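In structure tokens, the next block holds one chain alone, the form predicted alone.
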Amino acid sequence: MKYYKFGNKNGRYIGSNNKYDVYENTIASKIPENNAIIEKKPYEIYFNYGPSAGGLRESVNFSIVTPGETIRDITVNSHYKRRKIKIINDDINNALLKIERINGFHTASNTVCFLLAIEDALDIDNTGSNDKRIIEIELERIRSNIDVIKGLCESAGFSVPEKQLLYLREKITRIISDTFNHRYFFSANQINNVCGNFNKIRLNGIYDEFYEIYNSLLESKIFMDRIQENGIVNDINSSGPAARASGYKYDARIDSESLTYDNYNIYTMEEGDTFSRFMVRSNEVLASINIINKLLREIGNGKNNTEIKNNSGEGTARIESPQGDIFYYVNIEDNKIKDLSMVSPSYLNIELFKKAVKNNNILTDFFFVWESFGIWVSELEVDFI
């Protein structure tokens, strides 16, 4: 493993799963969690929302402790999406098919990170695929961030910009489909190779269309009133847009060597509220377009030659997915998966959401806070067996 080792915590906290706690430089033994039950006071009630309800795209249950309007505390039960994926003893190609389907909306992030860990384990020189992988990750980031902003508009009842953003999200998805022959990057990624016709990517119109919608939302006093000073959280244990919205310059695009970016400038805010997360995501949409346009002038469409030196080894990788740090650890023996572990950014984001939503918020603020973190429950409850 080039960049990680097992040991005591070293570096910032990346997240956890049922096996490991992951830090910036180490994989550590898991710290036991405190799952204390929230006690309600005599004048309070438990208000349950989910696991199946309007406004929820995934099965998740929220139990809110409230005296009637304010949110004093909240528990989040994501176990409805718990899945055991049979992957141990699979060969790499069979395993890749399953990794692609953990969360279709973030297939590029999961498969690229998984393959980077594989390449680390097998000592494969993957520098020739670096820029192509960045392009697909940034395309996924554009679509994902647009989807989060669309959710904020939906929560505010702003149906016109919501539909405009849905249309823009579909345009990005069709660009992905034309380029990689699948709307969600299925079968686009291989060891040290990305299968796609990059000549089909044209984003200049997307930049202008999004910028116009973004400015119109900034000019809406009603929209600004709903997201400013809403869901405030500032926590050193944070990741992705949520961290950068609180002033932390956390970004695997600059502090991880798994996928190498050239002179990326981090955009941050200080307030840590829903508005700040909206601003970070909006500016990252525009930044991602610029990153892709720059790289498109420098790459070709050829396939890289892959020299596999080993058939066994341990490897790790960490990249910046649209929601934050995603991490994979893999142990390979004779080209078979012997151990596999993934840490999703949704682990930290759901903890941040719980802190943010009970920070002087009321029930009608709930949806804005939830949407602003872009949490995917499907990435939280995965066991590889």
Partner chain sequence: MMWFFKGIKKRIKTENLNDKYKIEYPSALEGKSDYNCPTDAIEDQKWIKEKCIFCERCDLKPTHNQDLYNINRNIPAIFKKSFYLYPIDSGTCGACNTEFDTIFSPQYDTNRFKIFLSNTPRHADALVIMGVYTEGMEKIIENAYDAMPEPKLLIGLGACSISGGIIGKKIGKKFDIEILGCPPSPYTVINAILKARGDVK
Second form
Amino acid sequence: MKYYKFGNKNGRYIGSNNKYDVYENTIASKIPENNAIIEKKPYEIYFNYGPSAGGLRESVNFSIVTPGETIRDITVNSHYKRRKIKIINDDINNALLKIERINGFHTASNTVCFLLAIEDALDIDNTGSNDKRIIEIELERIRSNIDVIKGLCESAGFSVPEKQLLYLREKITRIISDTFNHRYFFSANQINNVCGNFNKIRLNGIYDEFYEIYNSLLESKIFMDRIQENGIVNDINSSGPAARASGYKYDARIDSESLTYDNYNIYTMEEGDTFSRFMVRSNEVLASINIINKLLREIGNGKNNTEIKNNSGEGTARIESPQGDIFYYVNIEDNKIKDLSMVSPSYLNIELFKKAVKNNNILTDFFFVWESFGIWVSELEVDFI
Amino acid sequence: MMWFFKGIKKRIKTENLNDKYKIEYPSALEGKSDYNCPTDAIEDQKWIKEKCIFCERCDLKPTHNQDLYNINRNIPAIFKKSFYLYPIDSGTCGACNTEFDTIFSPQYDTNRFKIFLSNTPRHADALVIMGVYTEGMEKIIENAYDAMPEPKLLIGLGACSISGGIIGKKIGKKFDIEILGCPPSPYTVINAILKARGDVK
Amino acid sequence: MILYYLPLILIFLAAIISYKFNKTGYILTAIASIIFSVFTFKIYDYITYFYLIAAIVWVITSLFSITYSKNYGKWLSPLFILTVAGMMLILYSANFLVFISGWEIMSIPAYLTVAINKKNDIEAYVFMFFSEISTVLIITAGVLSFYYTGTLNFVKINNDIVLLIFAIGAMSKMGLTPFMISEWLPIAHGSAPANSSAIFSATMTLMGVYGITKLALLSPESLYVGILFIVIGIISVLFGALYAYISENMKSLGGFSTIENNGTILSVTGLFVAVNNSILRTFILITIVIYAMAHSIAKTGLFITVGHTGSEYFSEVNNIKDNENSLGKFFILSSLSGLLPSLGGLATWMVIEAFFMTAFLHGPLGVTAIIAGSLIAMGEGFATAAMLKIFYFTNRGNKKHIKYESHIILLNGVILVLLFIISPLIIGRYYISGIPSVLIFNGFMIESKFSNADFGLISPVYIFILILIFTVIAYMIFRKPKIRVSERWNGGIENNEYYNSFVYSNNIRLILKKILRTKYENNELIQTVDLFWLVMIDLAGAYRKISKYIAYKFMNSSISMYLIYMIFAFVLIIIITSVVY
Ligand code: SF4
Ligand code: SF4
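Moving on from the form predicted alone, please list the structure of the form predicted together with its partner chain.
Complete assembly follows, chain above in first position.
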């Protein structure tokens, strides 16, 4: 474990899973949360939405306490689609197939982070694939952020930009597919290696198209009205675009050594509302395209040396996934997974979402707030057995 | 109004189903292999497509043929007029959901085939089940199926729901249409439905 | 002569009998009311229309009370009938003296009803406080009238100050601005049993309207008094409708709706006072009576509907549905929402028409009229929302279902529709016409006839027949609807949460945060009650202290007994003086 040690709270909070509370540099044992049930007042009702309803991409249930129109409080029940994945005692290659399928839309971040943890555990020099992995993750970030903004347009009933962004998303997916031979990066990552044909990546067209949509959205008064000053949250325990939208310069691209970016500039906003998150995400799309373009000029296409010396060890990794910090801890014995633990960005984002949505919002704001965090239940509700 | 003109100006072209863009994975695999497949999709050197998650590890060759589906029942003609789908997520990784979403993107524009999304199973013609079996969603899938009017179809989308893929258990239901792949590509989804309705030979 | 006063005698008799036999008392009241209207109603003499209105309300409420008042002890029926008797006296009055005696005989039993019904008697004192303001002002008006004309009789006066003072007095009783800002009327009316609430809201306030109209007919035109009335009326309309919409107590909702309706009537009366064109004036007068008729009868219906549920708050009501009740309720509430085919629809149309026609007079009045007309239309919109709330959330009742009460509710609804259909018969010939070229024959259409450019036209019979025909056609084509009941889809899980009335109206609470002063505090939604109301509670409290002090000092009995004694003494004195006079 080069980057982490077990111990007490140290540095910023990354999130929790059912075993640990994870901080910037330490893994602490978990302090149990208290999930008090929200009592409603006699004049209020529980407004139920989900787990399966139109407008929800994944199965998740919300119970909104409302006296009518305003949201006073909310409970998010995400346990419905909890998956139990048998991964302990698998060998690394087999485990990889399962890690890819924790969150299919963010496979690159998950797999890369998992592999970085393994490389840390087995003490493998992985500098050779650093840049390729960055390209991969930044591509995923572009697609993910576009998807979130698409969600915002959908909530506003803005079909034209929604479809245009959907079009862009598919275009990027095709670039990914051409480069990595799979539309969702499945089977593209190996220990200290990324299989991909990097000279197929052409993003200049995407940059212009996205920039145009982004500017048009900024000009649209209706859209701005809908997303400004709603879902305001400002919390020191936050990560990813949501943190950066309320002024925290939290970014694993800067404060984690698992992947090394050189001189990345963090874009932040102060207000912490849905609009700020929109701004942060949009600008990160543009920034990511620039990062990729720069790296593409530098990398070669050669294969890396994947000689494995050890076959046991403990390792960790933390990188910046599109939604925030993602963290993996692995314990390998005889090339088999002995223990595995991950913290997904959705954990903190869901906490933030809950705070944001009850901060003086009405029911129609709900979708904007939900979409703006880009939460994935699939990565939140997995048990490794 | 401004957006209306912006939309027209952009002139995004929907693609013709015949000049589909080619992908290798997932597509039908051919050949023989002795590889120890992680999902047991190779038995006696032969490929069992329902179980395959297209992990690219064995030496079966991809054919670019994306017609990866099984149609297990005669589909009533009434669905040719309009076909409303209600997706339900049992335990997905998220990729199946996204691919399903993608069939409504301008490139594919599935609405042109009179295929739409429904917001409630009560107005749906087919239930599209994705993901592995999970305890939490079992009852809900049951309820959704009960809430649908007759005639109704069950569609399984993705290796997870049909065979359990590599993640877990399959959904214990008999699907009328099985759409294979992990995740199935948008063309596979569209083709499967069109084929089942008898729109394409 | 004695025959003419027969109803009055009958009704006082009924009050006494009802102490022992309350059923007989109610039936006698109904009979007295019918005789009363037969003796006094004269077609095209619009002031006598008030007699008809009052009689219809009394008949309906008395019939409803037969089963309803069972749960309320033996005092309710004598007090109820005494209130009615007081009103009858008002309607009989030809001079200020009798009017004032009637006014008091009507009011005092009302306080008692509230006091007996509520454990906490603050409501009764608030009610009393505002009523006594009105009495003082009306007496002042009487004195002034005597000063100007030399008699206490109702005769022509050529000074508008009497009307103004009288009207302010009546407004206080009607709960209008500025006496309405605090919610005294809805709270007081809401604190009585439903049958009493009905006559408080439907006829007690009608007496105010009657008085104002009567004096307005005797007074000269006055632009300023008229515009003042219009402004006061409009404010009442808007606030009344808004508060009605957000009210959770069903009877308070009715009370606020009364304020709204009275506001409309007052502003139309203002128009009447301000306009000097005789054709338009008569049209406005007819508007007043038709609107008063619609309001009073439908309001009665609203209160008995609410009474029928057996609860006070929307939240206490639960699941029983009855078609007869629903149909009656539908007509009643559509009348209160100003929708066709009910009398309320016609009345609202006439109000808007009157205001918009007045615009042809130009000048300050014309401008006021246009603005006022639009605001009233807006108020009616809110009223519709409030009425829908009643319609949805009273579809249920937790009391043992009494079929008889449903009959009365249906009867009430049908009366409103019938009156709508026959309305051309009771509106002066001058305003009735037709357009034979489009098959609307003479005698079937109402128009204001003030200017050759009508703002609108209406033909009740045709409307009714068209609605009927379309209903029948729809029925013929579709037959009885085939209903397929299926489980609702609530995200796939069970959830036994129902949309409630509070949630229904919360949008307005939030939109009008500034006016209604809604806010969150410690996760609790708070609606600040008016400062004015708090002051009033203090005043009423002080008033109660003094009364109690006097009561204990001079009479060693309960306060209720003291008040009962007061009424009888008062009644006696009044009757003697008026006979002597
Ligand atoms: S591609 Fe993977 S899953 Fe499919 S048959 Fe080959 S080894 Fe098995
Ligand atoms: S079939 Fe594959 S892509 Fe679809 S949910 Fe399962 S693992 Fe994800």
